[in-house]
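We begin with a single chain expressed as structure tokens, specifically the form predicted on its own.
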Amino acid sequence: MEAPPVTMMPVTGGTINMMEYLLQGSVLDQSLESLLHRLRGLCDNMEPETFLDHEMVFLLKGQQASPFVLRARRSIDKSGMPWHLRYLGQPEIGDKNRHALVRNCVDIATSDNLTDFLVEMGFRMDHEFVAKGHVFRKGIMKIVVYKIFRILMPGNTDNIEPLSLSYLVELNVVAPAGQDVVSDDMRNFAEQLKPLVHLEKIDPKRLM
């Protein structure tokens, strides 16, 4: 995968030209049930939504130093759902006291010939994976707990294996630019999940 952290938003809706506020962490497989139990007590929905998605990451290389990245995602377990095309901008440097990573986020629903369209536009698929997990909600906050699976045969989402022995955890808010106060609410919520999971403002440059 490329350096920027991947955000697992299940394909159930789209938000156009907004800012994403994000905290990330992980838990080992054996700690999953304890975390889900804590989230059931803290969140609005006691029983989380579930998702099983297939995501393909496309690159368009030009004269710029880094390629342009778009993500195509579809639901595997929910028939009739549209494909989604997602663009995640570079994280804003901004105020270092801001408690969450902030980046531009464009998410649109598309027709099912999305991947053909991207190839015609000159994009090349870099990698693909399956994401399976749970979605909790607390007000405008979305908490996603998921596992990434490697696809062993290109295009065959039935032939997969876990990428690691842990689950990724993301606390996410999508809001108009300038709503930095939401990062305070996110930090307060994240504190309630310790010590089960430590959600942090991840600097993508640290992953390079």
Second form
Amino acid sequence: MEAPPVTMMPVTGGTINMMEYLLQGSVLDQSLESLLHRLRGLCDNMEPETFLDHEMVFLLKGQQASPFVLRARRSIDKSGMPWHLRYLGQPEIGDKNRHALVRNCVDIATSDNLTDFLVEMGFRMDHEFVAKGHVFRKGIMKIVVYKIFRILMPGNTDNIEPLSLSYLVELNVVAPAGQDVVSDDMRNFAEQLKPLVHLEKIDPKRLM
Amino acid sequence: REEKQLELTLEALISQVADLKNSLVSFIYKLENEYDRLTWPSVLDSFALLSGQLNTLNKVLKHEKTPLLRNQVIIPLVLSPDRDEEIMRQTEGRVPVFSHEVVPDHLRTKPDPEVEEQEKQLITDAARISPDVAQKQIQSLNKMCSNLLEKISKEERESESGGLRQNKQTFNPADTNALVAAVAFGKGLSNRRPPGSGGSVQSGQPGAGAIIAGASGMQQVPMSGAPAQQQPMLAGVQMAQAGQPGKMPSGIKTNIKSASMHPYQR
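For comparison with the form predicted on its own, would you give the structure of this protein in the form predicted in complex with the partner chain?
Below: every chain and molecule of the assembly, starting with the one above.
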């Protein structure tokens, strides 16, 4: 995955508050090709980029009711890439006008002893999966189309099976907090994918 | 001023009639030359075009600026059996002579005698039936027309939506939810969870399979102690990788709670 984005806001100590704006949808396997064609036309002209990533989600169960979640992602097919550690906060309960799911996001590139470190800190792996798909970019927007594979033997990323017959399509932007115009741009882009894919903000808490 | 109006009207009429003539010509051409490739929608298109043009012609005639053409009379001034170049040019070679045979056809105002007869017949028939019978007939005609229209529109709507459903099912909302849930909190991904995600979890556990096979044998025993026994073994497998002996007690507790909820549902 990419290195954390550079921001223009003054760094006054502490963390830079980056938010992730997210829209999600899915597309059936048989319609994947048409979606890829359309994305290739709509997005920036670059080499179509495929990826094969292994993501592990770690939980730290403290005294509070809700555990602290960290996501560690590594690239299986590209060698030499750093591991990507990501924290995603709770979705902001914004007004209904905001068209995308907004949550606080912290991205860090790490070396490859990340899992040992997290385990030593007291985290425990909750689940893991393999993501295989394509990445497209348009300006600051990133569109990822990927298939989620369930890992049958813990730690063995060769023995995998697809979770469903669809590809997950995510449109996300990582931007400093307070830029709601981003969600308008995202919605306009989502309109262009309209009959093929319905990109919308899906609240994960509803699906629990 | 009236002459000016008359002139303008005549010009408009001439142009409308010329359009009509052109579309008729193309339609006839289509019918004669492409009859084997002709489709019903294309014929309908031609008819629609003709009907539209007749409509505009009618509108021009009814226009308020049109003087009453009824009051005008056309009288042929000269009839000669000689070829007339002017007429030839105007009619594109179809009327070469302005003579006695041609004039009655072209300047006729009354319909054909047979048509006149039929019209007279219809008028006497219509006058014969009493007004309320006539009214009833009108009403039933209207009702039948509206029924037919309704049936057609319903059929159109149903076939359209059916076609849409067949062609355009490019995504499955249930899949969307399943995938989002998987990415957000691992629904359907974790090996530890009891079969909340369907039978595929059972089929895909070769590593811990031996333990689970032994454990499912134990599940038949109707004791809540039995599920508790299988979970520490599973937890042991997971924990061996994590290397956190301190976490094991809490791990077992959560597993027991989730497992005892459905010991027999496998």
